[in-house]
Amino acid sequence: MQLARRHFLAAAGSAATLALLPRRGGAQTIHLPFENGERPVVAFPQKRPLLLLTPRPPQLETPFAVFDNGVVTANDAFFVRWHEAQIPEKVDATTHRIAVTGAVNRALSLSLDDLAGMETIEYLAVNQCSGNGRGLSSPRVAGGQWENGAMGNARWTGVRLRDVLDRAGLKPSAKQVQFNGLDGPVLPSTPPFRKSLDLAVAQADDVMIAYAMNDAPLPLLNGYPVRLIVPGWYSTYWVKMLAAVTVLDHVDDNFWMKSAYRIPDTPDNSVVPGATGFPTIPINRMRVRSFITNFADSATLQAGPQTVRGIAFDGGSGIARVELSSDGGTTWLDAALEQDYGNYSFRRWNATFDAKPGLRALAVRATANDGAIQTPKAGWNPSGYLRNVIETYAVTVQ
């Protein structure tokens, strides 16, 4: 298992040398549904045609259809988002190191070949973007005008970050755990992006420093050779490009956590727009979410029996119970929740209603195991955070 884990490894390096040039996927453009919402499709290396946000630095959303395929999204249909325009397009798996320092007792400089001897773990997790669902966000917020494809479910493979700090040594003085990438800024007066775990968090049993997604190398733009892994937790917290883990004994103060990716510190997470002066704390784990997959807002469907299908997730606590709705949420019927990959991953759920001529709304709710269920009206916050509302379709009966 060593062995084959050192040939991956290394096998690895001769796919690090990309030109970070997007290809125009044809004269496809799609219309996301809120204001500014036209999209070009475009391809990146290692990507199939995904919709363009922003091409420095690369934001690329997934287009939702593609979450029907099955419950692994795939390497070249993951979304992409990246906070710094400086990403390095050749990256030397063989050279690479991470550092870890800081309130430690033995400073490391860790190849990927030092990983492939340490203990492999590996699990499927939803890594999602903290803004997916913004652009739906009313009022309109600031930021990434995402519709709902910022995310994607994906096997993750390498080893736990607390074997890392074991090794290492933590000292008395150990408070939290900071991480940064290869990535950087193009201006001097840009923060550089940096996020930091509590210690508590950091050593947890499944957090981990990941060299594979799918069985593969990741792609460049989602973090080769290696990136942060933190199921349950929104992706600002998965750095890519891992290249320094430093212990630090006080609370990370850097801009990235104490000024961007807060949220209201307040029961649901939520303020009245326009509120100002309220305490805030760190965005940290996902909301309960459900889909349908099958369709989208706007179809067609032939009367009689349909079957709906759809996808769902959460924090972490997995998922008890999807209901779907035909009349807009007065009544609900239960799903059937097909095949459980754990509890970060995405869980599959199909239904059947009796499709009546005439225009319909269907909706769909989850129940995490944790007791938490998708609300019927959405939260707001400055930032669009969080949104797990109930999600409806109007669809048309023939």
Contents of the next structure:
Amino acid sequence: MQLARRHFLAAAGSAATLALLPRRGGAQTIHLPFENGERPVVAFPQKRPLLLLTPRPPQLETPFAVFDNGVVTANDAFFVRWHEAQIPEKVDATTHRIAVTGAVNRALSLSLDDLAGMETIEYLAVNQCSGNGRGLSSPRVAGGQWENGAMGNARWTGVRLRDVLDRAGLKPSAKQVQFNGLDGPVLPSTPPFRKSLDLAVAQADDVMIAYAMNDAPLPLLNGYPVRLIVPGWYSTYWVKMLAAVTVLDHVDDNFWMKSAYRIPDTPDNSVVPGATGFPTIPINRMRVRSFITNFADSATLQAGPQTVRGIAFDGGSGIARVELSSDGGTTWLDAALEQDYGNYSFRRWNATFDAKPGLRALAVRATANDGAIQTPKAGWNPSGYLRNVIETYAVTVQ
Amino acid sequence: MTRALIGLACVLALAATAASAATVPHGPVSINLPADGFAFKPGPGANAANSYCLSCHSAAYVTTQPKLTRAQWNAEVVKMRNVYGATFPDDQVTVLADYLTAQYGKP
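Show the same protein again, this time as the form predicted together with its partner chain rather than the form predicted on its own.
Every component of the complex follows; first up is the chain already shown.
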């Protein structure tokens, strides 16, 4: 595999950040392709070395080359993102309970063994941060400065949320379902991280309380012992260390629903940079995206037939078509779609093109089964959400 | 097709006919999160940044941002107080915005 990296590797000490990290001497730094993109590569507990965005609360990005390893993302390579710094460092699955309360006929306190007694469901699904690719926004926006590694694809096993709600029995007043994990804010004045789904979404066939990830317990930093899976939706809803399911008789007005994680309610959910006063809605389904995984921007390729491979995914309709361009998007050829692991999974693809010497702009474009197609111009919103522009890779063919 | 992918295909093929290998976990998992390791640059206002920002998050939340204007840093500081519940007094908003602009900003 030829893997010339967009991120050049540098020795420890060459980056300003690492000068502050003497105890991490010897660590590599990866330079993401934007200002202040230096990232130490650090192994957190249960994790291989990942790109350290912030240590407290922990935010870790998956090195992009990992996505060439197969359709699933290994648990120890899976990205990490927490909102608030009070994160339990010890969690006991045996004593853990999920409290189901609110507008229900019977409040429940479910153990993991209670879940084991219910019908099991499982599927592969992509978990992607709402702000994946935020660092590439132009103009730049404040927020977690990810490149494109705040995503992963895993096989999730658990029980239907709907079955849990049925066991509790919804009252007629039920409108939304709110989720809360074991984590919390440092200050009592900080709004605790809670997310809610409309009843129709929460009762869908496939929304899951998952206790296994790729046939293993979840790493603690990915939500051990149970997390919510909302397949096709951005991961802000995939609440980790799930401890409370509260059925609301109103639309949730907590900060994390009312003010944060909102997108413009405009065509394409995009606005002109600097715009204010537009209406917003909670972020929801993921946009269709595709990437090359067997080489990065600035790679050098040999002239002649070259096989390109990568991944594509969307918000749950599945991938209909992936096309590759070797002339910056003027002409396109169809890629071969590889095995179908379900509409929520990464879909691997490959294509072979005749590499002619010179500078070439490779581009990849996916079309979803719902008809959505990636476009050459990135939309913009103030929070840097929803990125799904056609990815272009400048390569030198020798 | 890679070996890993073939392995996964086998797992999925088995899953079609048999129950998942996954079972509910039992018992405790314990980790130790590493120390922060990032720090604010020295300069006027650094004491305020160390006092009021680091209680909730690493300095990396600042150092990894693009260079923001003073208006943008001021908006971030105000958001931290009004939205995220930071408890610094009114007169520290200017101190913090000036510090962040001088060390991590652009004109």
